Amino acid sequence: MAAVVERFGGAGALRVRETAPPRPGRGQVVVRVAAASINPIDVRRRAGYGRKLFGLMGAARLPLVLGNDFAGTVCAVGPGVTAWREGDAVFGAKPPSRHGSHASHVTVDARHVLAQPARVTPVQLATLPYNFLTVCRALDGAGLTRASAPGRQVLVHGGSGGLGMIAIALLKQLGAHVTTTAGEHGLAACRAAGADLVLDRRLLPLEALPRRFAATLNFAHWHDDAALVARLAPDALGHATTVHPLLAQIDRYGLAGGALAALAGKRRGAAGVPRGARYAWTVFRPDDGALDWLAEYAVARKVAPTLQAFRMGEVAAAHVHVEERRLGRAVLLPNNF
């Protein structure tokens, strides 16, 4: 069974369909999915966002099953897999695909799978991998590492979202001093995540902040990118954004034209950073080192997101929940109709 996008459009484009049980190929496992998060990228992909670039990866052809995150139980093991057995409780995230995790069963490369830690529920685990791995790439893109981050001033724009909350926690773990912006309803959550200074973005414009930050991270709005870059200190490490227009420009202008437009925009952004600092546009991609860190984080994290669970038959309502930015991370329970 799977939540299938039969045409690009609104939440009404989703249909729950019976699907054939998948079989694992070499190096793969099949996971019976207990929980899978619905992220903003899923809602946007359902409407057709990114389909030109994802199409090159075979990840936009209809009918389409969305979803990257999953938590569940291994039910089949492919040739060459020795790390996992049937019955193992696992979680993880798979790269963009037309056979995603919003299904009763998902086929995943064994290297993208982690063991579920004790005392953390599958529903909680399902909210982590996609966002965590994306944040890790953003930190790396901005030059923030275990060696460079301690004692540094870092500005996180959009701290109360799924990416921002993880970024705050990781930066504090690395020993950075974290300033974050948030809306009215996210201020307390940012403080609970460990931010040293939380700013209400309705009351204080970015332009009012000093140029003192070693790194800036944009998880909120592309139109704020230039203002964030302008907050970097002369000896800054760098800036990274996850809200860049790459996919939108390729959708609008085609692969060649969109890539050129994106490259020009990226060069303009990079021209604003101090000499020697990095400037990165971040996209999701699994990474072995980040997966190891994810396993540590899943056990140690002290701040859990507010959750809203949906049965498979409520998948359209779950998409509306995400679209309207309602309180609570949306988690789909694919084997509960």
Ligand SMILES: NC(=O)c1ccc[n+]([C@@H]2O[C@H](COP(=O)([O-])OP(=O)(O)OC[C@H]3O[C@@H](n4cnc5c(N)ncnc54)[C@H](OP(=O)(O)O)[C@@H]3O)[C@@H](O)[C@H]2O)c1
Second form
Amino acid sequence: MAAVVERFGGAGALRVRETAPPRPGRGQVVVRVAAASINPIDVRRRAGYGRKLFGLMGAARLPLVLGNDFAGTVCAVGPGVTAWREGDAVFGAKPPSRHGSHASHVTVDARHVLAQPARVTPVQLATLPYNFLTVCRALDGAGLTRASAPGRQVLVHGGSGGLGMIAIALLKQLGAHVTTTAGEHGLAACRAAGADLVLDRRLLPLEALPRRFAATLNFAHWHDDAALVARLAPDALGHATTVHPLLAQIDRYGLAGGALAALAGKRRGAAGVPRGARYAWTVFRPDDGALDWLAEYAVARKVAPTLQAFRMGEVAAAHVHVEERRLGRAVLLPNNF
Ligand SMILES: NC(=O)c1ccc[n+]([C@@H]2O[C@H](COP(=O)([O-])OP(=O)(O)OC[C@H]3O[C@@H](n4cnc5c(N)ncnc54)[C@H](OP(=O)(O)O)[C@@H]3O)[C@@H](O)[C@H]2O)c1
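Just the form predicted alone so far, so send over the form predicted in complex with the ligand.
Let us now look at the entire complex, which starts with that chain.
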């Protein structure tokens, strides 16, 4: 059973369909999915966003099953896999494909699977990997490491979102001083996540902040990118954004034209960072080092976002929930009808 996009469009285009049980290939396992998050990228991909670039990975061909995160139980093990057995409780994230985790069963590379820690539910775990691994890529892109981050001033734009909350918690774990922006409804959550200074973005424009940050992270809006870069100190580490226009430009101008437009935009952005600082447009990828960090983080997880669970038959309502930015990270329960 899977939540299937049969044509690009609104949430009404989703259909729950019977699907053949997947069989694991070499190095793969099949996971019976107890919970899978629905993220902003899923609702945008459902409407066709990124279809040209994702198409190169075979991840935009219809019918399409969305979803990167999964938490559940291993139910089949492919040749060459020694780390997992049937019945193991696991979680993780898979790279974009057309066979995502919004399904009763998902096939994943065994390298992208982690053991579920005790005392954390599958629903809680399902909201973690995709966002966590994306945040790790952003920290790396901005030059923030265990060695460089302690004591440094970091500005997180969009702290109240899925990425922002994890970034705040990770940066505090690394010993950075975190300033974050949020809308009115996200201020308390950012404080709870450990931010040192929480700014209401309606009351204080980015341009009013001092140019003293070692790193800036943009999880909110591309239009603010230049203003964030301008907040970097002369000896800054760097800036990273997850809200760059790469996919949209390729959708609009085609692969070659979009790549050129993106390159030009990236050059303009990079021209604004101080000499020696990094400038990165980051994309989600399950890197090995970040997966190890995720395993540690999940055990000690302190920040639990508000969650909103949806049964498989409610998948369209779950997409609307994410689209309309209602309170609570959306989690799909694919084996619960
Ligand atoms: N490049 C990648 O591979 C990748 C991976 C994951 C996510 N993303 C993108 O990264 C962004 C953040 O993801 P998420 O899951 O954290 O999304 P999210 O939960 O929807 O959070 C978005 C954050 O941005 C803020 N925000 C939204 N619109 C804004 C605006 N116009 N001006 C200022 N702040 C604004 C929101 O504040 P309020 O809540 O107060 O509105 C919230 O803090 C999304 O756009 C997502 O598509 C990219």
